[in-house]
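Shown here is one chain on its own, the form predicted on its own, set out as C-alpha cells.
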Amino acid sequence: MGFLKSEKIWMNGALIPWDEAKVHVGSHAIHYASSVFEGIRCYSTPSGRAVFRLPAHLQRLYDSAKVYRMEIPVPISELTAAVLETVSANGMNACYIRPFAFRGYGSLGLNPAHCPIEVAVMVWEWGQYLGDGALSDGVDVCVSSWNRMAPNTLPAMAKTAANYMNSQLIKMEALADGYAEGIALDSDGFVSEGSGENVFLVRHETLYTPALTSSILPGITRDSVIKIARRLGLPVVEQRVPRELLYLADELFFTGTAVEITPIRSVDRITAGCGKRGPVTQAIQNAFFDVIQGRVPDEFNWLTFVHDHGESSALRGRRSNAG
C-alpha cells in the first residue's frame, strides 16, 4: 500500500508545506512514544465533503492526552477548525485525517514535564485498508500469539503511540504467516481486538462484541455499529468473548476508521459462517454507508461538513443541517 502525501500540514497553529513539517531528533515522543493520535475519515457526499464523527474523535484525543497528563495547548474548538481547514486547504473530497499531539524536544529523561507539547493535523488519500474487495469479499485472519496489554499496564482506552507497538507485532506476525490481519486475546485469554480494529460476531441473530474490560480501544466506528444495529432491531451484547466463539460464529467482521466495516471470512483457516459476507454484516454496512455517504438523512448527527475558504458561516450552517 503506497503512501501519497498531500500539500499542507497544520502544525502548531499554522498550515505549512508537507516537507517542512519536521521535529527534533531529541523529541520525547521519538524516544518514549509519548504521543496520542486519532484516525478520522472525510467522505464525499451529495451535500459536500463531510468528516465522520469529528467531535467524538477529538474528544477521545483529549481524553487520551488527559490519561497521560498531557495538556494539549489548543482548545478543542481550535483543533476542530484546524482539521476542517487542513482538509479544505488540500482540496480533498475524501481522505484520511490524522490529528495528533506529542511531547517534543525539551529534555531526554523519562520525565516529560519539561517537554513542550506539539500538535499537528495530516491528511492523505487512503482507500480500503485491508485491500481491494475486502469490504465485499472479507479477509482471512488468525488469532495472534501476542496478547493485548494487561489491565493496569498500559491504558487500552487511550489511543497512544505506545500501544501500537503491540499492534505492530500482531500485524507483522499475521502478514508473515499469510493472513491479512490478526486478532489478539486479552491477558485472560478472551477475545480483545485486531491490531487496529474492533471485532464483532453474529451468533443466532445476536451481535456480540468484547466489552471495554477486554483491553480494547473504545472505537468510534464500534459505537456507531452498536447504534445502527439497535436501530435495525438487532440485540447487541458487550461481554467477554471466548476464543472458540470466533470459530462458531455465523458471521464475523472488523470495525474501525481505516477498515470501516470489513467482513472476516476465516479465522485460523476455519471458515467463518458461509465464508463470505453475511446478511447481518451487509445490512449494517448498507446502513453505515448510507449515512456517511449522504444517501439518507443524518439522523445521528455524525457528519461535520467541510467549508471552503471564504464560505459564509450561514452557508456552512445550512450545509451542516442538510442531512
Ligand code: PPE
Contents of the next structure:
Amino acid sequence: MGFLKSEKIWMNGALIPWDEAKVHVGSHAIHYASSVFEGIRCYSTPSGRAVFRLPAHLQRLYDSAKVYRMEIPVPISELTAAVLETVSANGMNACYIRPFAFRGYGSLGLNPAHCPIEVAVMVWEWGQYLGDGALSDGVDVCVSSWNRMAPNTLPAMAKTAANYMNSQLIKMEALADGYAEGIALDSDGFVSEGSGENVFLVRHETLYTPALTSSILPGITRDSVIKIARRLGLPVVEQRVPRELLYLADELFFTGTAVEITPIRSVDRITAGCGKRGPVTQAIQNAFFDVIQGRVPDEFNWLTFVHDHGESSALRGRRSNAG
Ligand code: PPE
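Alternative state: the form predicted in complex with the ligand, after the form predicted on its own:
Up next: the whole complex, starting with the chain shown before.
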C-alpha cells in the first residue's frame, strides 16, 4: 500500500501543498491526544459531487471540542467552506474528508491553555473500509476482550483522538485473532460498538441498536439508518443490547462513514442468521445508496453539493440545508 497522499491540505485558513502541512513534535496533541476530528464522505451523483450530511458532521466536531473546552478558532461557516474548497482543490470525486482541530505547540503539561488551536482538512480516496467485497459478502467479527471506555472516563459522544487508542486495542486484537473487526462491550457488559462503527441487529422484524448510554459515538450513519428504517416501516429500538443477542440475531450489520453499511456474517465464529447479507440489511443498504448516489430525491436534505468555487458552494450548501 502506498503512502496516503492527495494534493492540498487546508490548514489554519489556507490551502497549502500536502507536503508542507506539518506540526512541531512538541505539539500538545502528540503528547496528550488533545485533538477532535470528523470523517465524512463525498459521493459522485448524476448532479455532481455531494458531501453526505456535512452540517451534522461539523456540528459534531464543534460539540466534541466543546466537551474538552476547546475553542475552535474558525466559525462553522468558514470550516464548511474550507471542506468544500479542499474537495474541489484536490479534484476529487468520491472521497473521504477528515476535518480536525488540535492543541498545537506552545507549552507542555496537562493544562492546555497556552497552546494554540490548529484546524485542518485533509481529503483522500478511501475504498471499502473492511476490504473488497465486505459490503456484499459481510465480515467475520469477534467480541473484544477490551471494553469501550466507562462513561465517567472518556466521554464517547466526543470524537476525540484519545478514544481511538481504545479502538486500536480492539482492532489489533481482532486482526491478530483472524477477524475483520471487534465489537466492544460497555463497562456494564452490554454491547457498545465496533472499533470504528456502530452496530445494528435485526430480530423478529425489529431493528435494535445500543443506546447512547452504552458509550457509543452518536453515529451519523446510525442516525441515517434509523430514519431510513422508520421510513421503510421497520420498528427501531435503541436500548441496552445483551451480548447473546449478537449470536441470536437474524441479521447484523455495522454502520459508519468509512464502513457505510456492512453486513456481519458471524460473531465469535457463530453464524449470524443465514450467514450472508439478509433481506432487511439489503433493503436498508439499497435505500442508503439510492440517496448517496443521487438515484432518488434527497428527501432528508442530506447532500451538500460541491461546486468549483468554494465560497458560493458553501452558501448554496448552507441554504439547501437550512430547511
Ligand atoms: N463509532 C466509532 C467508534 C467510530 O469511530 C465511528 C466512525 C462510528 C461509530 C460511526 O460514526 P459515523 O461515521 O458518524 O456514522 N468512524 C470513523 C473513523 C474511521 C477511521 O478508521 O478513522 C469513520 O467511519 O469515518
